[in-house]
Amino acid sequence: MLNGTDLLIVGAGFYGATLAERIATRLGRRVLVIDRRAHIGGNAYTEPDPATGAEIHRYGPHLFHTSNREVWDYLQLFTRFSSYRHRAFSSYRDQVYSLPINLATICQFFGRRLSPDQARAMIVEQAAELGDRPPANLEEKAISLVGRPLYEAFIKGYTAKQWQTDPRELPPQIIARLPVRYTFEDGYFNDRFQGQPLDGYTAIFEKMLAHPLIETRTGVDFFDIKGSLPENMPIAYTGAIDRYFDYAEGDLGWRTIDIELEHLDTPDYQGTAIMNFADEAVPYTRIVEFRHFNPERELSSDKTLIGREFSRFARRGDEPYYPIDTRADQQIYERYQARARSQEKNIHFGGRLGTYRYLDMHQAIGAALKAFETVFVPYFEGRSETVSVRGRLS
């Protein structure tokens, strides 16, 4: 399986594709990719419903978006976008609100025409219960972006079932992510560049690995061959990185989702590709409406797919989605760097899993790019003996 194999990539998501394509392309070099899993993709594969035509994102919706010119263009190399621009609603005690919190959310909540002045000063003066003090976790960055009633209405119920920790315990980057607006600019996203993959994201992933320098194996776990490679067999590893180690320093905290996906005999369910269910009473985070995400596509007009998102902690043998980044799954990754630096001289650890950080899926392309000039190209050229990382695991 080896045989004249110059690295071995572990993951067939966008961090191991993106460096099996560049590493194959431009260095001329034999790649080897495997996954354990049956597919190629990581969690972004994607596939076709028999039924409605639609594209079903079996571990969840991907929302293609980044302002990053060398991740667009690159990815323009496989494939053509859509014109799909995201807007997200949220449930919240029977009304559905616009996401992210806009003008038009602020309005409808309290009940009030407010212009975007009177909206900033009502809510300065709902998030003054934190004074001066810098936000500690997410419910006090949630509270100084919102205030709380906002909070508590949109954010604590929603939080508290996607993350399965209370949200005073979780880092406050975490709700960084989620935008406020004083406009009525609804939009999801501000980046320059977004849409949807005209073919899914699967093809995407095909077109990456059709390299002939490229050979990929599905079904293959890296743990069942780790012991027959060669001593000095370069890898990049895109697992969890606490996995790899045999949890010696503990398990990290991960999230995953299960998706109940349901045949509906209606044409449109719910009018949108994504409705966030904010009440703590309902099970489910959210449900997602496949057939929104391509409105260009011929689709059946007779019925629709919906699936239901459970969010919950992943355990040993799950997939593992999202590094839930407690204070103390922090210090249990910083021993795994030590581990990493210490013993592993000639492994690679990068993307989501591999660096135990949240990665959407430009960050994960960018981050392959730049390890590629980085890391690869340099070892491949002979100016560095080894394609480990110093330092933070990139």
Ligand code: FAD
Given for the second form:
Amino acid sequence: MLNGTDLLIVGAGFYGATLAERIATRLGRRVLVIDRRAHIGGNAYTEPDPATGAEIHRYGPHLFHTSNREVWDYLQLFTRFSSYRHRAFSSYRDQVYSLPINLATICQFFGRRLSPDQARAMIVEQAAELGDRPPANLEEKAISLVGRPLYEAFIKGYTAKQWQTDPRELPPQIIARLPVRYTFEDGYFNDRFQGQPLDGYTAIFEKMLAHPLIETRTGVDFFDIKGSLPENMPIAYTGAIDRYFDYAEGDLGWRTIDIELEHLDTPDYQGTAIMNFADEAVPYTRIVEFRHFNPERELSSDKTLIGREFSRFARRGDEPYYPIDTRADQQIYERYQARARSQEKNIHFGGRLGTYRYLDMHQAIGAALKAFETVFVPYFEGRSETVSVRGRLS
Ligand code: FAD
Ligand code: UDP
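Target state, the form predicted in complex with the ligand; input state, the form predicted on its own:
Next comes the full complex, and the chain you just saw is listed first.
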């Protein structure tokens, strides 16, 4: 399997596939990509649903958005994008509101027409309880952004279901991902480039990995072949970092999602791709209706496919989705980083699982493009002796 291989890449998600493609295409090196799953694409894997023709996002809905021109241009080599711009909604006490929180949400929630200045002044007043302190956790950050009443309606219950962790223990960055707007602009993302790949996400990976110098083996777990690898074989590892070190410094906290798929005998169940459920009494966080991601496709007119998402703590062996990243997790991760820096092996840790960071697709691709230039080009051109990262893993 490893004959003539210049680099072993563990994981056929966006990080691993980008590295493989660049190293084969630009450096003419031979790469072996393995993935323990039965397919390529990592968490971005999609496949058409035979019953409706809709693209199923097997590991949860994936929406492409970026302001990084390099990443956007790079992806044009492998796919065309539709003009889909994501809009989302939140169901709260039997009403439907626009997300992310914008002027329409604020006016509807408080039952008044407010100008941008009036709305801003009201939220500043509602956030005054925090004083001048910078927000130290998710709850404080959310209150600083939208005030307590909107926090309690749209964020508190949803976050309790999504994380099952005290919001005062969660890092503020989780909520800082969401924009808050004092205009009626209701697109979910601010990014300049947005869209869905016309042939689904998996087709991107098929093209990326089609290079003759790339061999891809699915259904192969790194830990089953680790013992038989040649000494000092260069490895790019995008699996979980705690698993790599056999959990010696403790288990990192992750959330995972169970998606309950259901076919329904209606052409359109909810009129939009994603409906969030803010009420804590509703057991799922959101419902995805896949057909709405591809309005350009002609799909079955008598059936639709929906997925209800239930979030829970990941145990060993589950697919880890969201790093929880409490202070305790950060300390554990620091210890794994120290191990990664000091060990002898010629190994690069990358991607979401390898660096314990919630990376969006464009960030995973951007990080792989950067690692290609700063780590792998110098290594294969003989200007560096190792692919191991010496500083902070990124
Ligand atoms: P992954 O895609 O996780 O790939 C890592 C691969 O390594 C996996 O295929 C895994 O099977 C393999 N692997 C692990 N251990 C081993 C082993 N021991 N041996 C062999 N193989 C192994 N991003 C967006 O931009 N927009 C979104 O809307 C969005 N929505 C998301 C929704 C959900 C529910 C989730 C979970 C993620 C979402 N993301 C989204 C993030 C996106 O999935 C990631 O950015 C992307 O998958 C990161 O790529 P990666 O290569 O780092 O990791
Ligand atoms: N969030 C919320 N209510 C919502 C949507 C999001 O409280 O209706 C919070 C929640 O804590 C979530 C975070 O904002 O984890 C980030 O939301 P995003 O939509 O980016 O979630 P993801 O795509 O990561 O599932």
